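Shown next as structure tokens: one chain only, the form predicted on its own.
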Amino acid sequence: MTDQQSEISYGMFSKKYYIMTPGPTEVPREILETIVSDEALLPDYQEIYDIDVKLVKKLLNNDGEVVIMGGGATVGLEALISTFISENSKVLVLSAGYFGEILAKLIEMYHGKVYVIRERQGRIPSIEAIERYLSKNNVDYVVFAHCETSAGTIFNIEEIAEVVKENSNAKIIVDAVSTAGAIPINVNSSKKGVDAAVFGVQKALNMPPGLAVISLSRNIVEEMENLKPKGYYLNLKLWLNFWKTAGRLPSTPPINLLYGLRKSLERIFTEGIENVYRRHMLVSRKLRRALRKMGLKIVAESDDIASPTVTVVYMPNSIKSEIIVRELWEKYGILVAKALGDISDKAIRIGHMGITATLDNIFAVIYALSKVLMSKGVSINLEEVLSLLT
């Protein structure tokens, strides 16, 4: 296949646009056109929130306790903090980049005696560090976000719960905000399940932002009733009791974006879960294997910590990150984003999440960058990069 066939072959795109991000992700139209409907507009919340906590319960396999509440993950993870972490509390925080130091500060202002375990972007830290410190520490919480979006990489969720249980009586909360809907995720007691996680709507459940989303274990739940967490609206506690004892919620949620998630969720469901978890690992793949054959370098430094919904890549020659996120978009009509931190300026970030984790959205990107790059003077076989995506 010459050049000039992939054009014709390839040029004409079969959207308009295709959104790419590490969140906020594409919305389908028919979760568009339940949050607008009318029953989605009726004031009444109760039965809908019923099902939205049991389809959750469902996804993430949870033996405890769902709050959903207005707001994004940040919100919910705000809730989680200020809910179990008091002054006293002796928190450890896994840190692979922009994010888990966002936590670590987040937890500092809360009071909390953070430790932080930390790795420079591209890695993850490892089982045995985490094994090493807890075997002379005595930490209450283990705190780490699931993916580093910044950098692309996962923690293996499983592995980090069963040494943190065998080593220590810590409870793990999980910002799952790049991840939950697309990777398995267990909140309960079992011996590979953590204790807490929360997410927003906005990237593999393809929503628009609003709601955050905070599933509870069973054994977290039993530690809460003794706690006397201060405030109103993050208070997990008093959500939890209003919801029980009243049937309501102690603060108006978008009601809306309820309906949406149950549309949403039921997808995942529909497509069947182990399908979506394959899907987004098998395009996660593909994407890797063409963005090497095109010559770049993935920031995460090997295949089992590279994130299934989010790829950072570096930019050849020292192409400024921010020249193939405008020209991308303006050309091509593909928004992805610029890496965070240290890298900002040297990599890409670009999310497969939810609907958006497919061949056919992929193969889009690898043509329109291979294009982006050749026209910069980069030697890319253009005809062999995308025979790697059928």
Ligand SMILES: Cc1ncc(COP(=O)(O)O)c(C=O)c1O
Contents of the next structure:
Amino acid sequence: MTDQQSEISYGMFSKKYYIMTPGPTEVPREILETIVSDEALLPDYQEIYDIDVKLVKKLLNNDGEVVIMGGGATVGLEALISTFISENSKVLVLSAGYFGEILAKLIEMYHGKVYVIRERQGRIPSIEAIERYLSKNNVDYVVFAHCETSAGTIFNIEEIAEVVKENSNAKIIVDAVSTAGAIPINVNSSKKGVDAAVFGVQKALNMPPGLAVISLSRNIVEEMENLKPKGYYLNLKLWLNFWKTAGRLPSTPPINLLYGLRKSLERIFTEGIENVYRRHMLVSRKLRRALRKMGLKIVAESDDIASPTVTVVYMPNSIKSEIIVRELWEKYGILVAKALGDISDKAIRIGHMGITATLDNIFAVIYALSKVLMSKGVSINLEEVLSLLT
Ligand SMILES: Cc1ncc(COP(=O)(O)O)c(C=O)c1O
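The structure above corresponds to the form predicted on its own; please give the structure of the form predicted in complex with the named molecule next.
Let us now look at the entire complex, which starts with that chain.
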């Protein structure tokens, strides 16, 4: 492997590029071929939509309904908020950074009364703080981003579901954009289940962006029966009514992506969902160990709140994240991302989602990052670091 400037060198690696961003992620050939296949370009979508809904229900142990619409994941989040939140809604938002703050703003835009329990990037609000708030205040909804992609932190979704259900009748709405398909999520009325989860397809599902998937528990669907949501495209009640009564959707979906979604979910079930979850845990744990061995500081303050799908790590010696991102790409063909929010200049984000969550990929990232940092005077025992990844 050479370190020549502006030449992508992948001599010792088998792949040309490594797309290790926290989304959009690498798309496997099988999915690419599916979304441009003859079948996927036909105008009928009823059958494939129905199959996708069933597969999403299986993925999320869903006991209610699923809506799949064209758009980024934000479309799905806004559809949920537009459907359920009004000026009468009291909402508790748990924020651990950039995406948590977006949720709070979005709810305010729909005139919900928002109270935010927030922690700085690298930490998450404690269960005790949530319990304390709920024991003294009535809320209709508790909302949070399962993985705060900006900081690489993750909430314990089951623990939160339990504490919310023990202390209130609030429904739980989750931004599962960077976790669905990589970490277990239950959208159902069980003790550990949540009431709604939204994800896009360009993260752990390894598809091109363009679909928003909204999963609703039976309980929240029942609640929706009594609501009169405004609007058209973002009105989930209208989507479900269209589908149930007319067997079609209010707007034509990106049909070829619906075929891609089936392929993506089938790939997950073929590997075995538990194996997929384990692989993300293993790879992220090894990555964090190697980064620490390099002397670097992980933004997530402890391993139990570090996400299995994205790792955010501070760069040493005040080296700007932008420089590292550029050099990793130009010299090694490895694409990572700058952090977001307050730490954007100081840290980089390494995604390990779906097919990119492999030890081979992590090895390539660690090797290249070490080389880039060593070229800037950072002392790293590369052999020792790499030995942690075998
Ligand atoms: C946690 C989280 N929420 C929301 C979004 C926004 O998704 P999209 O860009 O598909 O609208 C992202 C994208 O990175 C995310 O990580």
